[in-house]
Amino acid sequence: MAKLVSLADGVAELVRDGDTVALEGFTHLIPFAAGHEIIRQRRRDLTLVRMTPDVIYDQLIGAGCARRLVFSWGGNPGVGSLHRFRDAVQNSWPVPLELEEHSHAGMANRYVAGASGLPFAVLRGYTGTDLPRHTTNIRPIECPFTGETLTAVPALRPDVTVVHAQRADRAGNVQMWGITGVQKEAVLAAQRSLITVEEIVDELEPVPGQVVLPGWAVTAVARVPGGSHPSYTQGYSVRDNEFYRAWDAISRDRDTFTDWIARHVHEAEVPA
């Protein structure tokens, strides 16, 4: 069963130096209360893993977290780029950052494979792109059956899968709903989990297109009203756009950005 824990000891118990971390989240329920958490936790040298990562990821490369980027798109939505990813690959600002890129489709069977136990995924994916010729670790294979050429991705295992949802009851079973991603194959996926919600309740009540997270698949939960803001969480908030927009001009300047993350993140009331 999964364990009620507050925001700060949760951090400091499943997300380590080093580590391979997964902060997942499509446009809605993006756990940026957590990623600001790891920032004031000073983690270093992780391996940030992402299907789009956007702001928060920003963030976490800005402040020094991460050394290395699996990914397959970045940058504000509806705004531009990242600018502390930018500077960090063109400049090694604050530190140099690794990069592994592959295509949605690619990351998401990463995933599901992940999820599954299993080695690797297969798909049709990246055909006619020159990522093979960037990334590695993505091979062709022959199907033993009919010898078509196909692509193989390695199966996503990262150690710790961080994520937000709506509820969950105090057994640790998540309940979620709205745009959803991958955030049931990232938590199934990793060695750990932790799981910020906009509360907690003695029952989850049936919603329409929910997602449901058992309590033995969850490692820890932590009650974190408005752990999403600036994305938002349905049914509980809205997006907050403007800041999406005031964040690029935050961003493209260090000494603004240092001082953003110090007021902000680092001086931050923690949630209890």
Second form
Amino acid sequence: MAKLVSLADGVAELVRDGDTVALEGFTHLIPFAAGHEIIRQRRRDLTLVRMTPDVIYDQLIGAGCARRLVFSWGGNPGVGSLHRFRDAVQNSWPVPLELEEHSHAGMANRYVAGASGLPFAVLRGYTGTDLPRHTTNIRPIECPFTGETLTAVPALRPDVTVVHAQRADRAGNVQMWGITGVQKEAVLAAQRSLITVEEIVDELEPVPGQVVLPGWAVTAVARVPGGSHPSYTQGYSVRDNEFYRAWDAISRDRDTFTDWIARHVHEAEVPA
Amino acid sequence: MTEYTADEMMTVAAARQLRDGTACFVGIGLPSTAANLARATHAPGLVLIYESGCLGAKPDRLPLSIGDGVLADTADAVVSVPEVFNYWLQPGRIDVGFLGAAQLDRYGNINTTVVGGDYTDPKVRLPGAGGAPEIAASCGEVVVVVRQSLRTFTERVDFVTSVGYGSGPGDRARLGLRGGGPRTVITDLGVLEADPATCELTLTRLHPGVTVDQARAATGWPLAVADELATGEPPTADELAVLRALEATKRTAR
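Got the form predicted on its own; any chance of the form predicted together with its partner chain too?
Full complex below, order starting with the chain above.
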């Protein structure tokens, strides 16, 4: 059964220096508060995994938490580039960032393989692109039945996956709905999981399109209302598009960024 | 006649490319604007599929990102990300894929990864692949929307993120790519179509007021031009009104 923990305790216990960490959420339900807690606890040398490293990974990278990034699309959706990500790749600031780059289909299938207990996934993908030239984790494979050449990618098995959801009950059963992306697969692929939720309720009322993660498949649950801001939580909040636009200017300059992290992350008041 | 910008002409031309009743894989930005313009004008039955897992989304305003709540709220179904790629895109269920490009070559190969330098030390690091490689591989056909300039229309792309026609005829079949590839490229200057025999992008239509010389000057290779070069229709008053109303929803979106 999942343990109910505070965000600070959950991160302290489950996210360790050098870990492979996946924070997932496809525009919706991005676990920003947990990412900020990882920055506050000054985790280092993380391999960060995420299909769409956007503003939260820009913050983790700029704060020096990451050594390596495994991803398929790194940008600020609808706004432009990630300046901290670019600065790390182009100028090794604040530390060098190693990249392992995939397509969305490849990353999604890597999580599926991890969740399924398989060593790899197979798909029609990457063929003819330059992506396989830069990682050994994209390889051709022959179908044993038809002889057709397909593509294999290894399973993703994060040490810890962190996601945000609408709510959980006291036994740690987690319920999410709306765009649920690849979160179920990312949680089931990981050794450990930390799930932040808007609220903890006595009973989970069914919702159309819901995904339920049983408490016995989850390591820890922390109540963090608003924990997805500036992303959103359907039924609880709307996306703060203004913040995503504002991030472009905040993140462009190293000093402005560092000052923002100091004021809004390190010195932020964190409810227990 | 109503004034319009080159970007508005490009968006309208892209929207006109979409046939009613087809299923379209939509990326954020101009493709999303064009697809929603099509749905609000000549193609009310256009099925919009967003990679966030929203099948048949019917947004009444332009989403800023592919996972905006309005897409889930208005979709026929919201599925997981593995499902959208494995069950819907990979088997060839989607008719048209819309892609942008930072660089494009004469065979419609696309780069959205790195420009200049080399891969580990690029001059410019771009967002990367996202869903594009498999969209380019598996959709019935691909429509590329890109502003035409010497910076974007390059002799060689610095990185092949998504395959068009590779190095020419036969390459798609040899690579096992089952979709039709980039049949059409819409730019701010006109429309290019892949030549059925050579696979080379060929200028077939200019937007009103644009000359062939302008198109040639904005292309980093000797541009093939169709014998019967057409001039496209300017945006209608209705197209412009709907487009501007859609754009306005982006500014007022929360």
